[in-house]
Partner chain sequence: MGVPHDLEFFVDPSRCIGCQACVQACSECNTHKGHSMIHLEFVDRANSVQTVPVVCMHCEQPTCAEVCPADAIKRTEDGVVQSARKPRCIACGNCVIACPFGVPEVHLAEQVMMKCDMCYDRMSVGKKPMCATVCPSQALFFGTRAEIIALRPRSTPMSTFRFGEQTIKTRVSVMMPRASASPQHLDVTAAMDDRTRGRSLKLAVVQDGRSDDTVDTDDPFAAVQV
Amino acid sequence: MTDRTQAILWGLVTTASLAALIVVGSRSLAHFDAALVSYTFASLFATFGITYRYTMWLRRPPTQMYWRRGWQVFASPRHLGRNLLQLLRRFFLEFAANRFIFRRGGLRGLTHWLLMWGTLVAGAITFPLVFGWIHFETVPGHLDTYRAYFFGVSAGTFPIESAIGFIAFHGLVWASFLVLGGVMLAFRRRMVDHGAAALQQFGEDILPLLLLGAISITGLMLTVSYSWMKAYAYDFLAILHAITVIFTLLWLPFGKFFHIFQRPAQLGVGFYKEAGERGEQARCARCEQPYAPLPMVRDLTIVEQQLGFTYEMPRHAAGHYQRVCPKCRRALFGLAQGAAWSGARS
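In the form predicted on its own, what is the structure of this chain alone?
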């Protein structure tokens, strides 16, 4: 079975699974809003595209090696308890707090944090509502009280005018403000930082920000329309908002947003590197000094062979280029250049 066939099969499985969850969670579409069917089909397309691309990405030799070794190291019975604690620590520090971005700069970290949490909060609210997994009903005899249902099961009641109701029904508003703050800071960096401006590309740097800003602005305009303008131009704004959201969902598997799904795999890379630091170190075949974890050197040699790179040196004592440390590689390069230069003169 080819890589492409496997990716298509995985894409079909995940898309069919999501469709089944929509049917089950909405109680056979009883709580599914037909007006949101376009959002649903765009979400199903995005699910297939993301799964297809992720599967193809995992089939690449370097990624496949990191993925396999990461899980092997993490599930090692000897270090499983320690790895679980490390996973929680990294989840909160690296993912939730975005420490890896804050290291590059405080303002840059704040930009990424606002964009990330704004989109996550919006997604956590929007998708369950669109799929019919969450819906609200008034309590009989108490028209000022709502009962929330999750997958058709009662999840509690709350007064409409309460703080919980205000937060729940305006969650997308707060998420929009977070995203807009991040978008403005990101555009500021691209206008002030000449290094970022020189390297930016429209499809990878500008278009994602425009899409996030358009979704947030049109969503806020809907709130303004029905809250303070007696639903003036609401139908037009709803269509405009739907276009921006659907376009973003359709573009999701192909653009920069795909790194949202790639980033969690970095946790496994961290476990793999830590295991290499604790284990046996490879020694240079020339100077006999340790320079890298031995398992990583072996894995790198395998990946290079899979990619068709031939770095074997049968006439040298090392046998392979990866068995020589970086310092000695530079020395051998200089010696080879000197020998070639001397041969050319003679």
Given for the second form:
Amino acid sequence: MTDRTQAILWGLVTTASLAALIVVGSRSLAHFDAALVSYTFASLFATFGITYRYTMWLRRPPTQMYWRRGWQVFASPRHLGRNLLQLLRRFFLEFAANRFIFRRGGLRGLTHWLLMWGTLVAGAITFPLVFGWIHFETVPGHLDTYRAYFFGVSAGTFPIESAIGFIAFHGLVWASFLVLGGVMLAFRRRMVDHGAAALQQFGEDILPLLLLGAISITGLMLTVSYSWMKAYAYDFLAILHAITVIFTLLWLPFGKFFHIFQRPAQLGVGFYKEAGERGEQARCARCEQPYAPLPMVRDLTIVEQQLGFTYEMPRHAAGHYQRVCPKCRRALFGLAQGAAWSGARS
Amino acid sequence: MGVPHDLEFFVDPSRCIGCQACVQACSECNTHKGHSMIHLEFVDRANSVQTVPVVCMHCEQPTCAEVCPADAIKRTEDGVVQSARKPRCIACGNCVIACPFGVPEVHLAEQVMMKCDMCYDRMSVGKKPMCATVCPSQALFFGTRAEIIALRPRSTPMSTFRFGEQTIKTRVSVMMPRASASPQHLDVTAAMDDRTRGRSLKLAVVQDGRSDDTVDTDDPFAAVQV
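Given the form predicted on its own above, produce the structure of the same protein in the form predicted together with its partner chain.
Shown next: the complete complex, the earlier chain at its head.
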């Protein structure tokens, strides 16, 4: 079976699973809002696309190697307890707090933090509502009270005119504020930072910001329309908002948003690196100094061979160029050029 | 905008005087603010002052990009291999130990790989890379092929390298002697067992205003043996 066929199959499996969950969660579509069907189909397409791309990505030799090793190291019985604690710690520090991005710069960290939490909150509200997994009903005999249902199961009641009700029903508004703050900061950076300006690409860097901004603004306009303008142009705004959201969902597998699904690989890499540091270190064939974990060097040698690189050195005791440390590689570059000139002079 | 195709980077390690100007200038680049991405390496510090400036050679088939599990390293259409795209880089370090020239660095705190990107911000607006701009001995030169050939008639640029059985072609060239039987590539791993030649400096000892070596010449350095 080819990689492509496998990716298509996995895509179909996840898409079918989501469709089944929608049917189950909405109680055979009883709580499914037909007006949101376009969002649902866009979500199903995004699921297929993301799974397809993820599977193809995992088939690349280096990714496959890290995927396998990451899980092996993480699930190692000897270190599982410590790994779970470490996972929890990293989840909060690196993912929830974006510590590693704040280290690149305060504003940069804040930008990403606002964008990330804005989109996460919006996603956590939108998807369950669209799929019919969450719905609200007034409690019989208590018209001022709502009962929330999750997957058709009662999840508690709350007064409509309460702080909880206000916060919950305006969740997408708060998310929009977070996203818009992040979008503005990101655009500011792309306008004033020469480095970012030189490297940025429209599809990769600008379009995602425009989409997030468009979703937030059109979403807020809907709130403004029904709250203060007697639903002026509401239908038009609803269609406009749907277009921005659906385009973003369709774009998810292709552009920068894919990093949302790719980036957690960082966790596996962390465990692999820690295991490497605990183990034997590779020593350079030239200077005999340790330079990297030996298993990592071995794995990389295999990956290079799988990719068709031939760094083998059959006429030298080192056997493979991967056994030479980066520092010696740089020195060799100078020595080789110097030797060429010495040969030319003699 | 990208880098004009006729402009190339030429490295001549034999001209390097180890002044560190390139190292200092490199950190001015906006794409890697404050971090110097050039390696000024001592070839054999114990025996020699020989230094080699190592910039990214921008391989046609970059090993760093191929072995990147996150698919984060991209080569732009103008042949420049960019630093890892920050949203994707997972700081695994594969690129660091895979690069045949020993160029990339991983910054663990920031979880990102960085490397020389030929000062993309400068070059895309028609300026030269910082290091080539400040190099006093022109060990790092940025210009057209015609310019470098005219300036260095005894040299010829070469951009094919051998590492064991692997041939790597690069956008950046190294200056090699222009000889009739010049090789088709620079075999880097052939230097595996080479060491710099240890040199001693013997100076004539001056006693009572006279050197202990009687040298019948006006040349004050005639007695110096290297």
